[in-house]
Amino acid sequence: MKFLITGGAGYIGSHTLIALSEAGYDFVVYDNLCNSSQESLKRVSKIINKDIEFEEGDTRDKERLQEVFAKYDINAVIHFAGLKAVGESVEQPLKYYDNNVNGTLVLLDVMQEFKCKKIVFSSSATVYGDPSSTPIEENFPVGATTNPYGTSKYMIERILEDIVISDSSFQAIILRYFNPVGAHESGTIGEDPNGIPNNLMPFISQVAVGKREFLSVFGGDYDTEDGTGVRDYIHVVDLADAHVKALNYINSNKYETKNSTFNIGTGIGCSVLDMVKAFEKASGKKVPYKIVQRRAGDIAKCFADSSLAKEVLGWSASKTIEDMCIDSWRWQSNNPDGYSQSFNFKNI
């Protein structure tokens, strides 16, 4: 019995796929490499001590998906593969529509006809749009998305109760993440983007690492404290763990559909001015920044309630906003150039 693991080369998928074997659990990687690289699970493999069984190919392909069906006895799928800058989304709506949604469609397809019917999808935050209170729970109105990328999550999420509806015995899990960032304490795997970041935390680890001049703030005029975006950071470790919890839960017989979604984060809002602040503490560098015009799709302040992960998976995050900033510095400073460059294990 394994698990399909797919996007488990990219950031979050492969800080996951420790915690999976960690927790004892077999799996195989299914990814594109189109916003990610094969070196990060040769550094997972590394960590875990053993090899990782990994199959190249695009969730868009039915072909090459019903070909991996066919060779692993697959029993529930995480689904991380997907497309995730909130502005390239805005430039791009038929590029994230196409790979996130219709990629999906097919992804659930083949499942389907190999009668596998558990998925733990990776959704976000985003479906809640700009919500009109926080902290968010997860019966607020989502669907008044600000951006392509988060109209393409809630999609996904009508999709997947339309399939419990219709099919009892299918079984999904529905995380919504807040702002994943940090690294493994190792300090080998971490976020490694492609270009420019789209993502507050790896600008601010290449400023202060020297690749970039300055930090662009998207906005210094919100209605915030220091008139700076407002999110809720939670450090990837933590989140991967979140996964092996619903992986749990829907192998258990606790199960329920009206307990089946779930906000991921630590109910604590930061400024981007106060990241800056405790990277600079933690990593003893000056993060220079310019406020610049606001980006489109972004909202003023976003933070969760996840007292639900904690009552129905017993999930809830354990990491401080330090462990985040010295975690992201510690790969960042040890691997200015992502997984470009070749890491010393021995240094570890």
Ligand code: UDP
Second form
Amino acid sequence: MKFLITGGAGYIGSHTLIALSEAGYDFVVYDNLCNSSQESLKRVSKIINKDIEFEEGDTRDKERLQEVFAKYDINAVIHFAGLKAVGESVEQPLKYYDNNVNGTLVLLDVMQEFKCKKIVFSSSATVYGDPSSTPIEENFPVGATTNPYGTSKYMIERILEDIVISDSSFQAIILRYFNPVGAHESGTIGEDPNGIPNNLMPFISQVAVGKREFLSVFGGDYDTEDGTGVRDYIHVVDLADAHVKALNYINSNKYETKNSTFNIGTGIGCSVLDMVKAFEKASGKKVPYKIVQRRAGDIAKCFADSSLAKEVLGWSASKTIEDMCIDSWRWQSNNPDGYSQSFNFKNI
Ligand code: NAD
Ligand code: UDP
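Next up, can you give the form predicted together with the ligand of this protein, since the form predicted alone came first?
Now the complete complex, all chains and molecules, led by this one.
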């Protein structure tokens, strides 16, 4: 029995491979490497002390997927593969709908053909749009998304719901991630954004390591404690663990369709300035910042009620903001140029 991990060479996927291996699960990675490199898999392989089975391919490539499903006995899929840059999705919506939605349709089609009926899907808190209150519960309205990336996630959620309605033996779990940050404690794998980072944590890390001069804080006039945006940052290692818990649940007789969508966050709201302070403490470096205009499409506050995941999956986050900053800093300072530089494993 094997799990297919689409997008497994990426940031969250690579961390999840470690959690799966620790749980004794067997997997094969399927990735087209459009936003990652095989270097991440090499490093995971060192951490878990095991070779990783890797099949290069695109989720939109039906024949390639058929080959992979024919080669392995795949019991379930964790579907990370997708494009995730919000700004790019506004500029190139078709690219996002094609890659994310069409890629998922082709994957689901091949899964049906090979009678593989279990999937764990990477969704996002972005499906809630601008929530009327916080903390956000799973039954809050979804769909009022503010960009094509978020809409692609919402569409895939709807597609999965419809498949479950059409086939009661099909099981889907939707994990709505809040803001994944941090890195594996080894400091050898982490988030490696292309070009200028869009997200807060990689930007702060690059300022601290001296690659960028200062952080632009997008808005100081929100209705929050210090006027800056509040988010629910979740350590990627905790997030990885949520996937193991999701697989345990989907493979148990406790699985119920009515309990199959989960918020994955800490439940703690942290402002941009809170994060700057925590990062300065963890790294011992100054993070100069300037408060600038709000970023279009941003919301004031977003944090999760994750009690359903605790109750049903037995999952909850255990790592603090301090852990997230310490681990991000270890990754960033050991690998200022991400995966493009080779890493000396003798140093760990
Ligand atoms: P990532 O870009 O690091 O990983 C995605 C991986 O998918 C990459 O290795 C990429 O090469 C691969 N990929 C993309 N399109 C593909 C395709 N058509 N066929 C095969 N492989 C393809 O991103 P991540 O941060 O690890 O995110 C993983 C998933 O979680 C994504 O679906 C993302 O939308 C979702 N998510 C991420 C965040 C976040 O902030 N990182 C938040 C919420 C949801
Ligand atoms: N943010 C910021 N400067 C940056 C990047 C982000 O002030 O360079 C803020 C952003 O306005 C939001 C928070 O940090 O309040 C988290 O942003 P991110 O893009 O990481 O996540 P998202 O907005 O998608 O939740």
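Residue numbers count along the first chain shown, from 1. If you're wondering where the values come from, they're calculated on a predicted model, not measured in any experiment. Each form is matched to the other, and the largest set of C-alpha atoms that superpose within 1.5 Å is called the rigid core.
When two forms of a protein are overlaid on their rigid core, residues whose CA moves 2 Å or more are considered shifted, and residue 220 is one of them between the two forms.
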